[in-house]
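The chain below stands alone, shown as structure tokens; this is the form predicted on its own.
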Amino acid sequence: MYWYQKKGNEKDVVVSTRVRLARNLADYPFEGRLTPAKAEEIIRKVTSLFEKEAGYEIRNMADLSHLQALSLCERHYISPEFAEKSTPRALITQNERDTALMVCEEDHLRIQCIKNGLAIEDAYVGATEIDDLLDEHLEYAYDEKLGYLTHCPTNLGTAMRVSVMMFLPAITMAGQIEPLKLQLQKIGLAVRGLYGEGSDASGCLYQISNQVTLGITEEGTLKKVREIVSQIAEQERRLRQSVQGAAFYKLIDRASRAEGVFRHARLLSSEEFLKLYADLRLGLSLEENGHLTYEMLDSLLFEAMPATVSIGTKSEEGTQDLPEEYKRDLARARTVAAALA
């Protein structure tokens, strides 16, 4: 079972929580000077630690197609940069614990734990379990003053990023996203889109994460992100509750229409899917829908992304000569309709 198919807390506002740790090995150069031979050496050292551990799956990224790599990125197991690299690299996952380890990304090791809903402490525990296992057998690049040494200086210190993906349609519609970004920037937090830095906030989805890793403890970072996310969630819920009268029924109508399109569309583009997803998810928070759950909608969010839906696409009679975009849109519509049937 994938992380996004599991039950989550505070799902009306929070889609997921991720804790990521960056680590480098002491006796190897950083990425810019890391040769393919040395990268392969790191991969062998790291993967050997997990070969006999229960539940771990080891993938050599060279054995995956570009489409398979993009699908892993869409489901937040790897970063966009990791998906596009051509140098030696490996991925180690443990689905039961919702953990993933990228070997030879920007840093030698990128450890992450991603949980459904709001689960900052659980995600931290999951990531540190992998970190502790690695630390027992490998020597990290570490400095008493600077903390963990990383390829990018902005990660020095704890080298920990805590990221909470939030669904914020009411704040978006109220025109308060830009002021929120400015406020958070002043206290060392960033607001990014669905796939991190440089991505769009499609579907009213935003990632709230810490920017500061030097001069603050891991516990301090967890506490800070937890408090800010709670405040944002309270603001979002308050704005939703303030919607009354005609405005309320317009939003409920939009949700009903979105559900109708999801059930009956023959073609569904990524852009249209995300818009309808946002309408339907907001409607679910305003009025109970016996057919739907947040977990169902968020599973669709990841399963209907372009690469993921393309992997499961089967050619139908009469569609062989269609452009790939249309095949994807056909497959997406079928995937969504089947989930809601």
Contents of the next structure:
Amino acid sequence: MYWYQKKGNEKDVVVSTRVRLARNLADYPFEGRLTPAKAEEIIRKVTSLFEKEAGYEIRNMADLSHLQALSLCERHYISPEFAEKSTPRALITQNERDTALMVCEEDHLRIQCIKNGLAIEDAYVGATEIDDLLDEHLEYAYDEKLGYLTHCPTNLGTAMRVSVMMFLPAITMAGQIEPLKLQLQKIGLAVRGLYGEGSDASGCLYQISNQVTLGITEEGTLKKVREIVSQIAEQERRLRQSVQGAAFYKLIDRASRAEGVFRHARLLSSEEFLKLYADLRLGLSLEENGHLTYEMLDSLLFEAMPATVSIGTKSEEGTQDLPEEYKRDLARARTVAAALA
Amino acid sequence: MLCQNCKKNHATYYYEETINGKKRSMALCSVCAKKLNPEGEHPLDSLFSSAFESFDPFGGQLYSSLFGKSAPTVTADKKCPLCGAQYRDLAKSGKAGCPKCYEIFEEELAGTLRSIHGNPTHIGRTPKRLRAQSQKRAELEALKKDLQAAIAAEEFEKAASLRDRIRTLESGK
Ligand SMILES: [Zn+2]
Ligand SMILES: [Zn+2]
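Having seen the form predicted on its own, can you show the form predicted in complex with its partner chain?
Below: every chain and molecule of the assembly, starting with the one above.
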């Protein structure tokens, strides 16, 4: 089962939680100065540690097509940079623990644990399990003052990024995203639109993450993010509850129409998908819907992205000569309708 | 890093000039850099700036017009022994060449690191091999304190056993 198909906490406002740790080996240059031979050496060293561990899957990225790499990126297993690189690199995943390890990304090692819904502690524990395993056998680049040494100096210290993907339609509609951004910036957190901002195609999805990594402990960072996320969640819920009368019916009408399109559309672009996804997801929190769950909708969010949708479905009879975009939109509509059927 | 000319502003440029075969390097703020480079037609070697802009469109040549007649050259000698990077490589990319770079270019990087992180020291997780080390160091210090207290109190039997434990710890067993 993929991480986004599992059950999650506080799904009305949180899509996912991710903790990422950057680690490097003391005796090797960083990306750019790392020869392919040296990169292969790191990959051999690291993958050999996981070959006998239960439940780990090791992929040599060179064996994957570009489309397969992009699909892993769309489903948040790897970073866009990692998907696009052509130098030697490997991916190690553990589906049961929702962990992934990118070998030879920008840093030699990028450990991540991604959980459905709000699960900051669990995600941290998952990431440190891999960290401990690696630490046991490898010599990390580390400095007493600067902490874990990273390619980019902005990550020095804990080299940890905690990010919570939140669904904030009410805050967005209330025009409060910009003020929120400024407020969070002052305390060392960042808010970033996941698919652009302000447009209909943004899906009202935002990533809240820590910016500070030096001079703060991991626990301190987790606590800070947890506190802020719960404050934002409270604000979002309060705003949703304040919707009454005509506005309420307008919103649940939009959700029902979105569901109608999802069930019956034949062509569905990713822009339209994101807009309807947000309408329908907000509707779920305003009114019971016996046949839909947040988990279902979020699975679609990850599986209806361009590369994943192209891989997942064989093209229909008679569509071979259509432009790629049409094939994708046809496939997306089919994927969405099938999931809701 | 403060500007070495006015000693007031934050330095954002880095120069080296050679006069009569003697090399002198300087970190300057933008105001002083402009003063000392009146032609002002070339961008100067930006310090590993927090903006991380790539700045060197003219390759190495842009340093040559600095300080009028003194024909300055860029710091070219110091190289990281592990990855071969020079400070200017770090400045150009905004990123370190390898972990060792942080030690080799510690001085040069100080200003940049301060502008990114302020001036704090790491207080988070530590690799296991160092965790054991720092634990051992703390334990030794505590034992030595106890030893002194025991001697002062003339508890010689206790002192002897403490001394044994310190010896064992120090011998690495
Ligand atoms: Zn100055
Ligand atoms: Zn180096």
